[in-house]
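So this first bit is one chain, no partners, the form predicted alone, shown in structure tokens.
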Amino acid sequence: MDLSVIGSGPRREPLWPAGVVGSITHSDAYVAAAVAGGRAYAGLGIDVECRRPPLESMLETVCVPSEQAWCLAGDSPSQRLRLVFSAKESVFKAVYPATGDWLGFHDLELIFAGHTFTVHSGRWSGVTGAHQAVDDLQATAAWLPALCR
């Protein structure tokens, strides 16, 4: 399997070889890619966001009401909002290539527990992910098991 040339689809999504799922992300200073076998996963998404500047003005755009409450309940609402934004980006990157479903921010609800999250939203309930803050970056990953196709 030759991964040396990854094409780009009409919405700038990476076009992986048959039998491979993956995701690409970048920030001003970092680039990352992740790939997995298509037998185990229908989709894989990753995202990295710089942890500054604050995003408070995007709270209602990015979050459903339960996520807004979760963001505002923490010590650092802007960092929680950035986590929600990044996690939803990862979920979108996992779901879109597998299904063609173009998800908006309000099309799914995320529930966070420790360093993991799950999607609670109709068809996509059960999609899971993980997150980690490292230095000035917020990193997230989401995966769609092959059985969810």
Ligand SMILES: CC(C)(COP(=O)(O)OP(=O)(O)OC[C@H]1O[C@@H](n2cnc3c(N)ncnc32)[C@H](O)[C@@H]1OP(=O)(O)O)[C@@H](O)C(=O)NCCC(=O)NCCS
Given for the second form:
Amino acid sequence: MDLSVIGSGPRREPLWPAGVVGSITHSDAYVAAAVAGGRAYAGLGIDVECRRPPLESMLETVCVPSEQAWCLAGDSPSQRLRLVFSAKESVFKAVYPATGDWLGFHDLELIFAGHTFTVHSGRWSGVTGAHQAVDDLQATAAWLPALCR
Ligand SMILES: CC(C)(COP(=O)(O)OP(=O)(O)OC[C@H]1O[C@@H](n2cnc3c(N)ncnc32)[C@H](O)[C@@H]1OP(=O)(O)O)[C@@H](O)C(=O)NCCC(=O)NCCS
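Next, give the form predicted together with the named molecule, keeping in mind that what was shown is the form predicted alone.
Up next: the whole complex, starting with the chain shown before.
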């Protein structure tokens, strides 16, 4: 697919051809895009983060209390904070284009298990995703099944 034809909507959401859902993430070192059939999925979100958000200033901004406790219980709280941040960006990118729901960080409570995560509460509970850290990059993806339309 020639990405140069993927336009941007009024709130920067990528405009995929009819019947396709997808997501884009980029930084100065990389760019990634993912697409899926619109019959199976209502939305798809991907995000890759290289920098770790500063724990002190971002923990409460990004995390609800259960996530804050989970971050602080880990060997590397800033690594877990980056994971929560990235996972929420992926959920946002999957949900917004399909629904217009401009989610804030505290609209989502995530639970992590292995390389997966699930939205635990709120209007998008049940939405799932996956995550993988590669070298010093944190990659996440989230998807909205078609029935969520
Ligand atoms: C959209 C957003 C999530 C992107 O995050 P980012 O870390 O700046 O940038 P990334 O490289 O990961 O992603 C950029 C791509 O996201 C996509 N994107 C931008 N706005 C989007 C939206 N409203 N919906 C879906 N995708 C969007 C675009 O494809 C963009 O690429 P472009 O800059 O070439 O147009 C962020 O900028 C934003 O608007 N956040 C507000 C909402 C939010 O974060 N809520 C808290 C989480 S629930």
